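Just the one chain here, the form predicted alone, laid out as structure tokens.
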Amino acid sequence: MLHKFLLLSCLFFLGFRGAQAQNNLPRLVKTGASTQLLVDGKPYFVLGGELGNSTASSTAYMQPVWPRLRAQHLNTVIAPVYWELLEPQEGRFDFTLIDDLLRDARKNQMKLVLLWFGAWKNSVSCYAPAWVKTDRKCFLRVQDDQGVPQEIMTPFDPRNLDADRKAFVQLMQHLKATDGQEHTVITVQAENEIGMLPTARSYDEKANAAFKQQVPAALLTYLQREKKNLKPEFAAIWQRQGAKTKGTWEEVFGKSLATDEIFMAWFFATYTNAITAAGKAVYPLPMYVNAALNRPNVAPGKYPSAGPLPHVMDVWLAGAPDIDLLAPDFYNPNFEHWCDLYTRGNNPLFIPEIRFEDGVDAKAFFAFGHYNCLSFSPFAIEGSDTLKSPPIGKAYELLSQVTFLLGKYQPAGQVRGFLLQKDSAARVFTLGDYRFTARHEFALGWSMGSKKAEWSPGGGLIIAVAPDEFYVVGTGLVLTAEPNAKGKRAGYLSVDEGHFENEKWLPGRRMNGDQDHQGRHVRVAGGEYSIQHVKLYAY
């Protein structure tokens, strides 16, 4: 008898702990008016790292990666799966390297969010295993308009989706079977910069009878229904035809490169979709999906077309309900457009890859900062020759330290961030009872780098724990402030430099004197990085 009620004990606990590992899973909540993903129940901020596409296909060459990756304060790796080592004979799959990430970023401390590369990647099939790129009659290729077919599967062809998902799905399922109780993998991205080379559209035999169809009835459904929420690039196009309910995809969207682009985009979106379905299905875990963004003025066809790029995004939102994030890869300037276009529509801004170059680590200030950023991740983060002293790694100890802050006061809009450049203007928001001007601290004429012909980013975050009480978080810049009531001036009771301690204020230098300019100012050197706790008062 006891060994039975024993038994029945086992079980119930097992069953409890597996039902909280559930309810647990990484998920994404909207909270206010941002949206979090919460990670064991708690907001988590990705200070993240993409890898090299090759660095994880050998546990061997990772070893000494982890401790370079550890010394720059990442608390995730984002590493590729690839479908080719997963499953390198059909029907037979090899999980040794998902394992050996799993063992190694426990190790380290670290979570992980895996990149499949499956059918496409940076458009091209050249992660598809050797037997599906040499059977060209069951697995098909994209055709450009001269016939030619491309090293590009064909979203047209169910073979090459039914191929592809029960890949993901396996993936998934080992998942949850390994990592469903740790929770390591927070995320997982469905393809990689899918696109459409070198024409705006594929003339396989599949997609020019798809494109003599009638425009599918859910895209035309979601048309009409978020008539007032498109996105005026792509509304203008619908318009232009008379926002017409029916009809073929010239019918609809007129005779262009455009509509060929829209074409495409519906049915990448809806195949993804379905790989993200399947994989949910399994292990719901969060998914998302980026683009390689275009060039101004270059057409579709010249760049990677069709992927969740921001005038195509309200394709992406009807074609695949299931992905819920569209994301940006960064090598394009003006890094607040961007933004702003991926902002649209309250899309979460997931950055799972930025070009590692000067200025990234104001960057990342700005994005947690000024957009309740989920993710933050310099491509290649590695490469030890990338930049002389990677820079990225001061900010991340620093945005590691105030996270816990982020999770509490962003929801309640108690978060402001800037960037500050050279010829940009000065920074104006309000926050609490104060208005506050942000400048690079260059700006200041007697600045030692004010001479400098070019100068490197700054960027911070300013936090809100009280109406006259705040933690400035960055580098190279300076902030002045000014009561909202009329008639007053802001003055600095006191500004202290520190660091936190399992989410305790450990005060360090007292920033009076020259340090803040005898209570004009506070400021962050260039090429300084600092939290600085900050009370003011008006008289």
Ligand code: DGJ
Given for the second form:
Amino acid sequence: MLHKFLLLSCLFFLGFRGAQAQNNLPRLVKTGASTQLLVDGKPYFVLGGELGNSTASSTAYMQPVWPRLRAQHLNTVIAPVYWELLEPQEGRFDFTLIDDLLRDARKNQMKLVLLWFGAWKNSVSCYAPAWVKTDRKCFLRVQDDQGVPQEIMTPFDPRNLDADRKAFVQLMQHLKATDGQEHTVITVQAENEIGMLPTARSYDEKANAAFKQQVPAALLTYLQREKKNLKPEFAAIWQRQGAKTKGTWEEVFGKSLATDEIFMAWFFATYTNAITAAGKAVYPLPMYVNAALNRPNVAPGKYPSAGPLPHVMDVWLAGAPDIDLLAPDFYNPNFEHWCDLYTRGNNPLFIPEIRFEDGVDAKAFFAFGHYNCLSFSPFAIEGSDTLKSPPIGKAYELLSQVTFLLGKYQPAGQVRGFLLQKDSAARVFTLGDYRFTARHEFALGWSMGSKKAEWSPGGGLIIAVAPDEFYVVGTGLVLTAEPNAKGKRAGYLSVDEGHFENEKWLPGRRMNGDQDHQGRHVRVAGGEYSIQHVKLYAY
Ligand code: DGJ
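Can you switch from the form predicted alone and show the form predicted together with the named molecule instead?
Full complex below, order starting with the chain above.
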């Protein structure tokens, strides 16, 4: 009897643990003004770095990389999983590299975001296994408008989808089996920078047949339901044709390269959604897709088109409801412009890649403070460039101390962020009982740096923990404050520099006299990094 009771108790406990782990899976939740990524039940912010494409293909090569990533205060590594190495022979799966990644990430107290380098990587099917690449009869390719086959698997061939999906499901099943309790892997990217080249659509036989068909009802239903929320540039194309609710692609959207791109976007989106849905069915981690941002005045097909780009975002939202996030890869200028485009319609900002260059540290503060960003991740984080550019590690060292405050105060809209460049005007915003003005610290003219022709961007974020109490985090900034109340002036009760240990504030210097300009501003010199605890009063 006792044995039976003990056995039942163990089974119940294991079952509960399994369900509890299932319940505590990494997931996205909408909380007030923001969407948060919860990992083991707590808001998580990816202070990340994406590995160069080939780095994770060798466990040995990764060994000296881990300590460098730890030294940069990363909490997350974004790493590829390669279809060609996962399934070298059809139906035979090798999880060695993934198991090594899981082991080493855990050993280094880091989380992982995995990239599924499956059918497409930077538009091309270069990571498809040899048995797919060499069988062009079974696995159809995209063709250009001259009928020339490309090294791109066409999304119109169900055999391509079946092979890609089977491998992805195997990956997700393995993650559930080996990481379903620990949740080392927190999100998965499906494919990489899907984008149509060298023409705006494929001209393979299946694509041509689909192009003559009616626009799928699912897309038309979405357009009608979301009519008021469509991105303006996309809505204009549909409305120019009379906002038709049925017809072929060219009847509904007109005869143009833009229509070719919308057509391809639908089939890329529905293909990738099928992969994502199948993967989530076995292990429902948050999943996203990323896009190579297009440059202005370049025609679809001359840039990798039809991926999850802002101007076809509605097509992706309609065709891929199981994909949680549409993410930008930042290699273009105009960081703020693209962040604004990607956060339309409350699409959370998740940056899986950003060029490692001057100012990447300031952009990190800005992204987390202004856009409630979920992930910030310079590309090729392990590369030699990291030694040349401003230390992202300093930014992450400070951000890792205040993410608990971001998680607590973002839902109530009590966080602001700002990016400060030589040519940018002062940033003015209201927070708590005060109106703040943020300027680049070099604007004071006090620093040697202010004489330079080029200024490294400054940036920061500010968290209101009370209407008159704030934490300011950043680099190269000067902040002044005025009470919202008319006729009042702001005074500085105290400004303390310091740091958090286990969420406990440990003040350092009292920043008075010259350090807060005799009670007139909060300042962090260009090239320096600090957290300052500020208490204001109005008189
Ligand atoms: C964006 C891609 O997603 C990465 O895999 C890599 O190819 C970089 N571009 C290189 O800049």
